[in-house]
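First comes one chain, alone, set out as structure tokens in the form predicted on its own.
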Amino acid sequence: MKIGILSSGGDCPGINATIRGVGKTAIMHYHMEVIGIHNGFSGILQKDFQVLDEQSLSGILNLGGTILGTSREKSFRKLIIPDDTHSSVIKQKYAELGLDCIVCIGGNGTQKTSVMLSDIGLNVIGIPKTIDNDVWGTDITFGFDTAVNIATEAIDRLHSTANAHKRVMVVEVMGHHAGWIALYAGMAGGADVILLPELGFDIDKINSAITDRAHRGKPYSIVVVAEGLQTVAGEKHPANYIARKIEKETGIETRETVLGYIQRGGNPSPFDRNLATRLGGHASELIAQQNFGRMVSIKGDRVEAAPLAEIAGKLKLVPPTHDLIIQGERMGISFGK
């Protein structure tokens, strides 16, 4: 069998040891050709792809970003009607590059185009990738546990900083729709205030905690907040909105710190390599097996595959009812609601 492997959308921690996963599964235990396509679902269109073999596939496990380079498939996806032109086309290219498989690694966007994909006739694997840990029909993404470290050290420097000044520090990690990051990284980082796109927020309850804090005599807070939050003035950053409300609202000198992408930058974290190397390694199974048209996934301890259509087109939240909300909010820990 010949199958080519492509990552899509966002960069993220993780994705080489997965493509190495994939790759050296499918050489060495299932005797498979493999070829990395360039640029996303771009590659397959203009056939820009480089062969995969143990060597080149030798070194990359702790790299960040990704060896075939990466591209958002939103116009790619415009092409996929079933019966089209332009569909016509892209399984022709499939066929002129001898496929007998796509492995996709990306998020829900990308899960949505392996779908689309998949109708149209191809044979396509997918790879759940993403920092926010919102892909549905598994437990947890790769580059998840990489992120939470990073804003997690983040949060721990900023205690020193706001203690040191008696201000209150807030913190803006990713997380577009779910509050994955900000929820995992503001109870590791010991956060006072962490404030979830799910839950929303009441400000005038964010300023209660932060003057109650003082009153206690703990004259500094630490506020983590998602970026996905939505504000009243609807700001990109709304971690500026939420420092301005509480400066101009407690009276205490309020700075914010925005994230950004250093979060799913750098080298993946031992978790995310070993979860990536089993991801990719199961997809080859599933390849070996000809059961396509599934993404891999992780339920429990157990690596699994659901059906894509299951999949695309959903996001996993966090659930008001999470442990880690209801044991935050019995500690003291305010969520802004």
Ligand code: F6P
Given for the second form:
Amino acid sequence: MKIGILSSGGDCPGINATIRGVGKTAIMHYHMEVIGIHNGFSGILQKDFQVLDEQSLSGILNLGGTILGTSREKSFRKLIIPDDTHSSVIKQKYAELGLDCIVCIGGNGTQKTSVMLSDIGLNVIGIPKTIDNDVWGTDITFGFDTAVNIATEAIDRLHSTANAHKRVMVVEVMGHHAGWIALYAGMAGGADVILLPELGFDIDKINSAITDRAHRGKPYSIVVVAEGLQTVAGEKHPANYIARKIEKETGIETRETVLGYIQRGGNPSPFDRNLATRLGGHASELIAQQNFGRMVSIKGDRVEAAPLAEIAGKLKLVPPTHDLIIQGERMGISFGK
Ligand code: F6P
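Form predicted in complex with the named molecule, following the form predicted on its own:
Entire complex below, previous chain first.
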């Protein structure tokens, strides 16, 4: 068999470990031919690829980014119309590349495109990736653990400077529409207030949590804000809005930090490397079994494979009854509501 691997959407730590997991298993265990398609789905149309062999798959386990490049361009999806000439172009390129399957490593958008390719008759396997941890059908995505580590370290560092100046520090973390990074890094970093898009917020509750702390002799506060938090004014960076409001209404000096892309860059954590390796290996196993149209996923400690059609288009948000929220509330952490 001959398979193609591509990465699409925003990058995250662990993509290279996945490419290695798929590729080495396919080549060494199943004796398949493997190519790497460049820059996401557009590489199929341009037939822009490289042959992957044992040598090119070596030394990439701990490397951030993706050796294949990635892109967020959505125009490709418009071409996938059943029975349309455009989709026959895609099918033709797939045939010209001599592929028996395409492995699509990506987040929600990628899984949506993957199911469309599957619907027009291509053999596709999806592998979920994103720091946001918001892909439906899997307990966890690789990239998330690394991002939580980075964000937690940043929050740890903010404690001493906040304490020195007796300030409120508002730190914004990524997560798109979901609050997974804010919840996990906020709790691990000992934040005093954690704001998630799933819960919304009441600014008066945030302010009283901060002033109560001041009255209890706590000289500073750390507020973690998920980037997807919606403000009335619809700000792009909600941390800015929250920080302005806190300073104005409590009178306590307040600073903000937007962590941004450092959460996505650099080496994957050991957990993410192993998760990526397992998902990659299982993807090759599915291909060998000709069990296509599925996304590999992790459930508990088991790797499973769910039909792409069941997963694509759904978002996995933080449930308001998440145990970390319940335990946090019991310990006096404010979730701004
Ligand atoms: O999906 C991952 C993510 O890092 C989100 O957390 C963030 O909103 C988004 O990508 C930003 O990515 P880009 O600027 O590449 O579109």
